[in-house]
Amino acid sequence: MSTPKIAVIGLGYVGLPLARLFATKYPVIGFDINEERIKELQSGTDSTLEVEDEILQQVLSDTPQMETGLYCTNQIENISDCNYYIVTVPTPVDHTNRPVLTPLYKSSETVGKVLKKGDVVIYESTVYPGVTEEECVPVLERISGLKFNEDFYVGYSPERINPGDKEHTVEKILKVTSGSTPEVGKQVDRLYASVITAGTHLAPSIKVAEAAKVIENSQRDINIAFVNELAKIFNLMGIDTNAVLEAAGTKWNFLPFKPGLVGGHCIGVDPYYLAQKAQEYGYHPEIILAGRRMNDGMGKYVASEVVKLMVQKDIKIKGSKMLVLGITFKENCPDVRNTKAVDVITNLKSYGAEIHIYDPWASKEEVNEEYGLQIVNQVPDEKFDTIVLAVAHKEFLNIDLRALLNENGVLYDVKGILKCKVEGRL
């Protein structure tokens, strides 16, 4: 093949990051259906903020014709000279945990639209095994008229970006590749391997990268679930789970997680797809899907301790005045896809009380336009009956907490970070 150029298609959080990296190689496409993102990205603009304005406008080119550089686009006319495609779109679940591949087909549909004979079509979206050559191949043969392994190729190249994470940044994180032939497989590997300075591992087939992808978030679920297990059961014995957890884990093969509310667009949705496809083949995964209600259910769990202990010091819940730190699904990022916040945050306003929110990290229009909420980008002036700290951002640490609180009020550390009492935690 000819010198790669290079089509990103989606520009979130994994996708711009990606595109960036290999702008610095090679011309790269960037393409996105939204406007606004295309326009805010064009100005040297990241409000992902997964990369930084400076580094983002080192690599942005003003036309698509560049020997290496970065341009971002809605124009589909724009990636037809392209010969590599990269699809990076969200994978997420309905309202009854079933997988969502409504992104991929529609961006398997924008690709089939310009592809070319020769062309690669890499998939980074998380998926559940076969999604790549059982799904989104016969679109990309459908809206082109190319035959799949002789006109065209495909390769599965799972995202590892972990949205905030500046020091595991994806040129520093190792890249998994696979490809629809051995050659084509050796050929993707090439390509990330120019720019992956963290090296990269060949799968031996699309099938194996893929499955890869799914039990690396299912297992870190898993054990995330389990310490939210412990969390409750010291709870009730009144022990500081937190404590426990430094104690066992000096020992040097005990695995260090923490309890928390476990949201996001990885950990919380990759074990449904995987337990989409098992149950397909006639098995009940049961390990995977208790995992999975354990931590779903978290948020119902913090709330009716916040109210109990709010009960225990006669604090009247309905019309309570109530703070929420946080609302993204973790901490120091933007990112509020699929965050468990607002499942504390719902069970809360259940019981009547009155919830104010305060993160300086979320997007107010954002917040509003995905789950109907208000929130605020400043410490609010004024007192609360209880405070519940959610998200561990930094922000939170430099806060004069009691200051907010009315004098007997509630304050609950779902994460466990501050060095101040408090009457309940994780």
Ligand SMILES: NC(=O)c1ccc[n+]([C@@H]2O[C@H](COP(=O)([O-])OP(=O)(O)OC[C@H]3O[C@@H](n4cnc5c(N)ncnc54)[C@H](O)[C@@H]3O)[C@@H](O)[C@H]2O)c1
Given for the second form:
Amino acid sequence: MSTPKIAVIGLGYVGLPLARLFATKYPVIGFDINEERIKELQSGTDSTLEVEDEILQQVLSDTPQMETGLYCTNQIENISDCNYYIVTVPTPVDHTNRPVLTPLYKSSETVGKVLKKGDVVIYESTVYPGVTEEECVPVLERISGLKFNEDFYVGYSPERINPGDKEHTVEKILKVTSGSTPEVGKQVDRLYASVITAGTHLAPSIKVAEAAKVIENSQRDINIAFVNELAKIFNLMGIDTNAVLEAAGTKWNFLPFKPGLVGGHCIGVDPYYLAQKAQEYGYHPEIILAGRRMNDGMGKYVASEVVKLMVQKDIKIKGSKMLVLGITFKENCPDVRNTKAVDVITNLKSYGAEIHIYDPWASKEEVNEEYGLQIVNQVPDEKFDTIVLAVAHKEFLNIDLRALLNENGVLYDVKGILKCKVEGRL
Ligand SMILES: NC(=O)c1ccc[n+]([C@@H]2O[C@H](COP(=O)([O-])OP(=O)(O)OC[C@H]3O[C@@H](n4cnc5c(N)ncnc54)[C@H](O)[C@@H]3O)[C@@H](O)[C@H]2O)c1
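Switch from the form predicted on its own, shown above, to the form predicted in complex with the named molecule and output its structure.
Okay, now the whole complex, with that chain kicking things off.
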């Protein structure tokens, strides 16, 4: 393999930690179309909080010509002498839950403009099986004028990181790799194996690697949907779901999933990629889509449960003061994309409640821009009729909730973290 010079295309939650890791060993050019993101990274700050500023600053380079290190840019000429291009751009769905491949097409055009003989393009974005070879490769060929598997090659290596998880960082997660020929597969595998301490698994084809990633998240989605369904059933029966799960969990092969809101960029989105492709093949994916329907409806369900409890306590809903704790899509991370806490808020608002939102992690500006909602980053100094603990941020365990709640008030703990706290499991 020629000495790698790596371009990472898309410096978000996935791209930046990966670029930082490769930069400890190779020259890496981080490319992103978002000028603001490039500016903040060049100044040594990562607003996603995935890479600590000090760690980022250790690898930052102020020139694109270096032996090792990371140079961040939005200028295409800076990536023209790379021989590996790793694409880590978003793969969202539209409002009808259909896959949006535009960022993949656009970033493939960018790479196509600088592609040279012998180069390898590795896709990391989560996709349905076939996207790399059937959607991205034709763009690379058209723009570069080069021939696939003769002049240039591709690989696919899905990312498994988990935003906000400081334990399972990129180098500590075994990485699935693949290539467009057996030789290129080995080459891609060696590249990742040189930095991933947890090791690699070379899949037999790109489609296998693509499918593996999308089913990892679909499996998780379906399992959570199942316990969400159980929670609904046991709520009707007046049985404590967490206690049931704890009892059942004493069996060796009972899977420890918890009910909750499934949002974010991955688990709530990726199953739709697989479902879409299955439908193109004439198969209606019943279980995958039932899981999605169940999980997508949980925000509305939580809101209706809160309202039910308030009615039982004779609290007038319209005009009542409610505090929602947490708006990010998961705990201890600032990511608010596709957060289902917003569904809870929207539904509670529709009953006429006055909603206050406190989140110590989320950016006020981003929440306002994305959802038109105002949040505060400090614990409010007033009393509420209802508190909904929507996200399990660690800060919430230290709040004196009694001081914030009116005497007859309702406290709804979506994730059951208060029970875990009392029992010393948090
Ligand atoms: N966030 C996660 O934890 C996670 C985990 C595993 C897999 N994934 C997958 O990884 C992919 C990336 O996700 P993410 O969370 O890092 O997204 P992100 O939105 O945080 O980052 C994507 C970056 O790509 C940039 N970008 C968009 N179009 C571009 C283009 N044409 N050229 C260059 N840059 C471009 C954006 O400006 C952004 O900075 C997705 O497919 C996602 O499903 C994400």
